[in-house]
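There is one chain below, alone, in structure tokens, taken in the form predicted alone.
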Amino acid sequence: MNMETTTLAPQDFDGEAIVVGIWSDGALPPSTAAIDEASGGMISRLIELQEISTSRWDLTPLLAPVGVQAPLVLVVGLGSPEDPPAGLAKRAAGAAAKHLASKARKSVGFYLDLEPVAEAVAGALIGCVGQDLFRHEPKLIPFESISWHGADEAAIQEGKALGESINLARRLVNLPAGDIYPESFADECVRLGNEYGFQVEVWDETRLAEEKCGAHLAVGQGSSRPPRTVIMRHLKGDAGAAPLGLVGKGVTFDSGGLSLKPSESMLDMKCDMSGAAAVVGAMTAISRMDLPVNVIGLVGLAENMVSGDSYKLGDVLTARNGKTIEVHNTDAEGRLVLADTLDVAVGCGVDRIVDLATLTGACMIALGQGVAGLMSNDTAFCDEVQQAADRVGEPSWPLPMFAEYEEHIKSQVADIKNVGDGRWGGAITAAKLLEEFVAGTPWVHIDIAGPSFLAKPKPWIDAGGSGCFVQTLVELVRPR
């Protein structure tokens, strides 16, 4: 999609259409009032007749205004401009976008008046993109060229890098397993640092093996196709400076393994890999943006898949850092890639770790849908994070790791167990194995199983993978 800055006044933009907002209070912003203007009045009559909604996203399209050369004026709600939330921006140009994207069209010029810049490009990209990667008629069709209004270069690049890697991380998700396992992950991330500039490193089984990754690769012993590790680097910061470390868990399809899931809990586990997903996209947006940091990014990636040779409950492994684990649930595996992952990562020097996983249920049940679970062995770092996500307007909150949890974990049999005892604080407990892999070093666990995928389409954002987090990570690591 070709991107361009505009200083034509909104009424003289000839392109198919253009996108302004309103806020609840009545005033107009400088574009939209241009348009007002323009058309003899006819937003500030609307708004009078209560024509045109204000509140937060909604939509109102007016039709060839007199006086306007475009032949569509989409006005977006924008709700109240005393306590706007974070990712307004992102979020009113997706709309936008998604509406519009119903069609074909060649050219809108977008004359939000909104800040970030970037964030407003982002959320346009994301908007007309959707999950029907396979019909041969598509809900949504993006534009070919988008014109932005009050924008430079550098920030329509930012936003074009930023929206981009989150539609990667989308695309990942969305696509099926029988296109997207262990190996062929693994070539799309050598891919991406090739085009981006990103150093990458790939262990096959046989790497796995001599690293002595025993719990990864057990959770992989049951698919024909085998497991994968990815590490991959960005080091542009200060030469010697310690990086820091961004993990996801790359289950590329969960059967649930001989712990098998029923139909209706397997369809969507095309996305269990959404942890992976979210740190290929944030290093892909922070190369593209040159960031002056040094973050690698690792993901490890499997199939849990039922066989002959599927690992079983009652197994004992041993993770890299030469702890044994009893195996209670073999879908309970994406904490199984994780410690050997972790493990990996520690060993890379970095001084500081953010895992992120679809990992359990019980977080969905703890916070809903929409919100991810924090759980940290360092409360300044998880407020760090807490606060990047907060800043983009990604919700997230953070969970207890009370020491009294590591009981539930505690097997007669091996040093850990896969699962706590019973059904409570299932997140927690998942997180408490995961901390055993970490060595100490500052760490932050976030728990993406609610918002990574949306069943439902939202105002901005089509249905199936949400691509969040990326955002967040790029956040983290920008320098402030």
Ligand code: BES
Contents of the next structure:
Amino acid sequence: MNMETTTLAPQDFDGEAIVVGIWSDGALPPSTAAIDEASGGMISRLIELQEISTSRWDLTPLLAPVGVQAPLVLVVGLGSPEDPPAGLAKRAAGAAAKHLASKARKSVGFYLDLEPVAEAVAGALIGCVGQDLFRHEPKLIPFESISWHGADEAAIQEGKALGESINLARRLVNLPAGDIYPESFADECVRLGNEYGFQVEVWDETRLAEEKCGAHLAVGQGSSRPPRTVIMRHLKGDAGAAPLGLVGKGVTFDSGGLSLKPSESMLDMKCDMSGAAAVVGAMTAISRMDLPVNVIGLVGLAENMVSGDSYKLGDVLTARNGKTIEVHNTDAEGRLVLADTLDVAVGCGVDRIVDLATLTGACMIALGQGVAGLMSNDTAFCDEVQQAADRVGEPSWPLPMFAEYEEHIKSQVADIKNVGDGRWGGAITAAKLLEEFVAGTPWVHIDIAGPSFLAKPKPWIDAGGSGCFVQTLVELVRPR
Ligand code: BES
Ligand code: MN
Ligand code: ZN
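Having seen the form predicted alone, please provide the structure of the form predicted in complex with the ligand.
Then the entire complex follows, led off by the chain already shown.
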């Protein structure tokens, strides 16, 4: 989509529609006030008559107001100006874009007057892209061009990098498992690395065997689509400084394996690579923004399937770090893939690790669908991650990692087993297994099983892959 900045006054913008905002206390942002004045007080009169809602994300289209060039003015309710929530600019722009993208439009002007502009730009890009990959008649049609009022070129470029990277993560999640499998996911990483300038190394099944990634390989062995690990490097910080590691669960389809999922639970399991998609999205954004930091992104890719070659209950796997794991449930596969991928990250010399995974239904039971669970071996680092998420409006909440949970993953025959005793505290027992593979490196695990895939649309984003935590990762690594 073409994006440019405009200095035209709102009433003079000659595209197909313009977007303005409105607060619930009646104070009009500058562009809204200009439209109001040009139209002889139309907006203030409609507010008085309560024909325009100022509630957050409510949209009121005004057709052909006198004195205004654009044939359509879309008024977005911004709610109360007191304590505006983080992410307001992104969501307001997203809600307007989603509404306007219901039909093809050449040019739309955004006159929201909200900060930060880059987030609003990203929000508009997110709002006008939906789950239309396979529809002959798309429900959302991105505009040919957007004009931004009061935006400098740098903010537009940053917003574009962010919004397109989030949309990239959403697209990877929305593509079905028939299209995105370990090999094709890895190919996509190579393509993106070439396009945006980060280094990409792919480990195929032979390399994974040489590297003794026994846990990861076991998960993939039931599929005709062999597993992969992808290592992406963006090393633009100080030469000596150890990189941050970003690790993503990339189970491109989770049937549950021999511990087969019931059909309803399996339907959305193309989303089980959302952690990997977030890492790829973040690497893309970080390298497009050319951030002066050292970051290594790793994704562990496998398809958890049923066949004569599937790994079995009771199998004992030897992970890359030498620890043995007894398999009690083949549906607890993500932690096995991550066990080896985390160890590869440690081997890359990272000094801190953030992993992202659609790891447990238990995390959704604990926190609901909208909130990610944070589990960590380092409280200060965990706070840092939570604060980055808070700043960009991505809800997250810490869960405890008390030592007593370690009892739950002790095995009779191996060092550990891949599930806890019973289902209690399932998000935490999963994290406790992961902790065995980070070798004491400061580490935060983000369980995104809830927020990664939206069952229903929100006002500012279509249903399906949400692209969650791409923005948090960028926020975490960017120098402030
Ligand atoms: N990928 C699932 C977790 C999941 C569930 C993600 C729902 C998104 C939505 C994971 O591999 C899984 O199956 N976890 C099991 C673990 C159990 C077998 C210990 C679960 O949560 O039921
Ligand atoms: Mn599973
Ligand atoms: Zn899974």
